[in-house]
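To begin, one chain is listed below as structure tokens, in the form predicted alone.
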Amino acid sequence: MQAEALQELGQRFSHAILARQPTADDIPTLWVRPTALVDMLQALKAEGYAMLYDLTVIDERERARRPAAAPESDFTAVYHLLSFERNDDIRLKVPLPGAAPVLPSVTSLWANANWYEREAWDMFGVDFEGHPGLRRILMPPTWEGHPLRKDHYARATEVEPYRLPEEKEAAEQEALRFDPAAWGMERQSADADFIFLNLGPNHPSTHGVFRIVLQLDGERIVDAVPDIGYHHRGAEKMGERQTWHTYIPYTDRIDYLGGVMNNLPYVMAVEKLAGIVVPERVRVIRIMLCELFRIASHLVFYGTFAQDLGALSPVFYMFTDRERVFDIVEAICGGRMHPSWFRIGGVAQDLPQGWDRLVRDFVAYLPPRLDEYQRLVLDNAIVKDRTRDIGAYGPAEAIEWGVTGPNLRATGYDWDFRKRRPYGGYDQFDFEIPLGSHGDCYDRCLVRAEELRQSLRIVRQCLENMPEGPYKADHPLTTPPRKEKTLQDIETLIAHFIGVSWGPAIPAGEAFVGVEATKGSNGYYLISDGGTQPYRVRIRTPSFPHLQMIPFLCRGLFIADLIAILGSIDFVMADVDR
């Protein structure tokens, strides 16, 4: 945040600001009184902090090394705001005492606050007064407790074995009974009755275990209610029980089409906490692998989007090309979809002999194929008729709903974190940012199709300009150290043993790192208490706010239009539910 803007905010709300907290990520972090929260957020939004980028909670009750400036609290609500105008962020933290914390809802300020507040209530038990429908969102309606609280068990072995007596089964079945009024649906007139259709939770066009309850007038959609949580695995809870290193494979499974792209924001956030600077070769290797996975993910989108619209041939061609990407990934990393190859301070091992030949062949092979896909899909008259002016929105609406990535750029809004906030070395690369103009289903596909070409352009530059040097930082908190060093001195061998056995102890602090992932902005907000495990792991995924927008996009359209909209969003349910 610009210094003058922060100073002005401090003067205007001097009575409400409790403290300013320094953080490892240098994002201005202000502790504010709950009574002034809504007014401060409203003022910040008016000052250009237009996006509620994330909203989460921290259970502070077991934290040993809280920041010196932090006021006493049992729980802390964290609001992360993003300003595109200022290219800046601000974080507001609200101390919440007691076992049943309460805050005012901010759904009147941001549409996407609805799901974030529901998640905070579901996971932590924070009540938001004025919320239009505060109910479970990721957990089943019969779940007892709030799973991300520190006193909630992390493993099934910590509780009695699961049993399902008849009375419990009957109660569970009753809880599944659909009540339209409880879901916020209303009759259209006194003499009209509800007509419902369940799309999912198992349906090819939902691209995962995901349910949408549709209220229909004939085939026209009157209302839609997305129902998520079927894929929830407690990824954030697992992050708080694993060591810093052993959690890396879990990150691959968030956007499971993004591979090592998921590793990147996590390891970069840990590196920021630990003060680790990676070698130049590591930066270029990471970018090359990330862009290869962007290509693989976009090929899945491209083919399945066409398949959703009834064009069956493209998906077979594109999945074949995706296998070529995985051949390169396997040759370099040893794994294909989930190689878990990035490490804190570097990568798992150096590039193998012959990697350059594989990459050179691929960047020469794919461009003519993309030309063919342009003719097959984007130039197809039926595809154009099915997708143009369907599910359209503008930049202001996208920002209001927390939309990032290609879905934001499809509106013509020129924002890509690789360009606007270059991270990991992207400022050294020459590439363009494809933009749409209408923000409809067609443009969302068009942007991704052009991004395939730009990713190839980046990969080619990595191939031609790969620097020499080590593949891991020379830092005691990057484990394991290079093998040749462990064979030369006992101190390095001991550090290796401790690092592998218990993992590194990361200095206490907080840091957030976000990247331009395959489906939008993906980021990790990590809190260290100075130990070998994270105290809090918050995963901000792009698909979560994107799905919340579905009712806004599809009201008044037909069921077939909803299928096109779902395909154009390009979501992964593991990215939504975590």
The other form holds:
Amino acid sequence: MQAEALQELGQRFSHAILARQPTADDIPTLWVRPTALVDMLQALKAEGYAMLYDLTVIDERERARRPAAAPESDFTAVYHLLSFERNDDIRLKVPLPGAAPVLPSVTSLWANANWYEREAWDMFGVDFEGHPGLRRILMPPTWEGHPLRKDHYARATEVEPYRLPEEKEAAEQEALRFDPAAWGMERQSADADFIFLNLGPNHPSTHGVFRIVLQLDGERIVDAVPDIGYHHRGAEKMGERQTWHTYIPYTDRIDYLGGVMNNLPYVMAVEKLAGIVVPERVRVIRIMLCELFRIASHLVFYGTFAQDLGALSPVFYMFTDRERVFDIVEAICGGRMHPSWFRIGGVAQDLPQGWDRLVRDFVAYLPPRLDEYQRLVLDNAIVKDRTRDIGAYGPAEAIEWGVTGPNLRATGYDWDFRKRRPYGGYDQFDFEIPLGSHGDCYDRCLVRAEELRQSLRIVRQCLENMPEGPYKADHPLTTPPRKEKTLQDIETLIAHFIGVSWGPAIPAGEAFVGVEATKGSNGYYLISDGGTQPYRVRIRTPSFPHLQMIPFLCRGLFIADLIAILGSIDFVMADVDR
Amino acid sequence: MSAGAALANVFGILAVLLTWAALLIWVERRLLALWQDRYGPNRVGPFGLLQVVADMIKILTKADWVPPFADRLVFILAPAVIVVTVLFSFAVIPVAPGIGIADLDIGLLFVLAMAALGAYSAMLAGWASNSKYALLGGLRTAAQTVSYEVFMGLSLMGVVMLAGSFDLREIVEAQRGMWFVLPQFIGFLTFLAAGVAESHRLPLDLPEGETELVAGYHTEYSGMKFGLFFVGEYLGIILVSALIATLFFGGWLGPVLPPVLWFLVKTSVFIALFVLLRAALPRPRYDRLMAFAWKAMLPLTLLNLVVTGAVVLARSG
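Moving from the form predicted alone to the form predicted together with its partner chain:
The next block holds the full complex; its first chain is the one shown before.
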């Protein structure tokens, strides 16, 4: 199927395909001419590659070990498409020579290309012709340079100390003032003056530093402009200066409610590059921890969603329950919210004695509580009235906007990466994928509430079937390596010494691994130049496209509905801004 | 009543009210905590009781700040309005035989009038703040108050018909045989809803709706001016609870215990109900709230009025 489609396409676009590049993740990767890009993407979309899963850029100028097949390129644009029908991915790469690269925009093909192209402009200075408003998205509007370029500094110590005198502060603030004209918005209609309301970056319901400017007619939302980037910490740039091993703690803080769930796609991508196969026990331990964190994250969602609707109490019950999850996490990992506990080739330590009792108590404790929450939140008439048919979209729109995870399943679209592409051992587990039917705020909550039970099921299976065996792979690149044999043969000692002091040198190559994270599909696209640090770390997060959809969802609704929508999307700003 | 007794009444009731309102801050926080599986304030003094004092010291020593863009005079006046009108309303509440400030023939109408005036507080605050969130809060107040005041008065007319008087003391006396909550159950429910809306309490706290409007009409307020809104809200809860106790649950009437205590107990029960509502319910949407007022509550109130009228007529005829 896959080969057929590619062959047919290859013939049609034989003049446009420059090369085919092998990658460690086996995703078909084609180098194409910029001139043919839009046509080819269009053809692929028609072939069933319906979702623009990710769009990013690589600065190739300092890369020493490029794949032999790759054409000359200073910057490379990467389009990652996902086909749900075929359960298949394809990656198109476009070589861009010169310091001021230009590409045609694909915003007319995919609605969610808008923000991805803005990000590519912001971070790499790639210009997209035909983009409706190419401006910075993560960096402040006053920023100079494009941070993810290799010649842009990564540390404050590499430049003059930062100072913020009063004039500069005033100028920075002025630059943030919203100008309706710049977004093509009218200040008044025939019979009303609009209010432009700044919701955020500090607002009780934006769940972090997120700003959304509303064009209001009374309390009705005419249009909305989300403004992100307040939580940007340069996580991708950091990847280029941390070792493969020391980058793990940074991943915890991407979706900061997901804990070790963030470690998983990263370490799996590294393992793919390094060719490490992890032992059975590691797989089950990882899945158990990930599902515990899914429970913790969904509990936060459940509580804050109710709170956004004005119900004060549920959030306290759910945070108390989340503490119980953290008690287990703490006993196993030592840390709580950000344990950074997965390692390249395994996990940091073996499970402690008595872990099973903690987990057993918890899986018995939570289900009756969930029944109570059902009555408290989902069965409440006011909650239903506030959330039914609010912010609704169908599967086609979801795919168009790059929506994944529970927000996609709320539309009734049966897609869970754990089932469709069982990674890390999920095929060994017995669980169901809860689906919604309306794609509205209510269903988004309903799906997550049911996922809590399914995650408990998985955790219970982990508990009952935890295999014996080592908690780390027996591989020289496992970091830190197993120490048992180091004092017995010199090769192991050398490998251990290098792995611990410099960090492991991961073989050159490219790999992407995505997982079904708490909020949707979270993936790491890693490029190794054969060194002890990644050459490029691309983090594809679910919340970024989800937030982009908000104006589309809230037009014509009330402020109160927008709050319900924001609560139902389940985002954290660190996951958006990285 | 002698002048001395009258003065003692006035200042006694005022002192009790203000202390009670302040104490309610503690009571509400402790009750909410109880229902939300947590402790609440329990560090300052026995059971955290002195938290109230600490809060007062804090709020009184805060900078008395008026935003430069606000309409200064109205901005300062607005919080006073709510406290003054609610305190005025208490003048006609009969606490017990011999305790109470004034016995007006039109006591009930006076209370309704004061409630209507009190609504100006939030509207003026929203307007004078000259801020978008406050303005939206003020607009919501205006709409909500107009909608809920319409049937607030009407919901009490059943009681007036049964008692044959607007005088609150006579209304209490008329309940010697039976509390009005039984014949006027619909009136009680509608008045309760209106009362919650009038005092801007969850689930009908839309004028301030934290998750939507940050703090609504009092977004720009701080220090003691904010404190007045706060006290005004708690006084409002006491007032509505006292009214419910007086109009539907026989006021000070009751066996064994002294009348004052009965009044306090009944009022406290409804105050706790207010807190429980806040702990239990989410907030409906603004337009649904209006629709609920006009399409459900108002017809229900009118129906209640017609039926009560018919019964009263039939009995007297």
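Positions refer to the first chain, counted from 1. In this text, the rigid core denotes the largest set of C-alpha atoms whose superposition between the two forms falls within 1.5 Å. These numbers were taken from a predicted model, which means no experiment stands behind them.
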(request) Superpose the two forms on their rigid core, then report whether the C-alpha of residue 100 is displaced by 2 angstroms or more between these two forms. (result) no
(message) Once both forms sit on the same rigid core, is the C-alpha displacement of residue 166 at or above 2 Å between these two forms?
(response) yes
(request) Tell me, please, whether between these two forms the C-alpha of residue 508 is shifted by 2 Å or more, with the rigid core used for superposition. (result) no
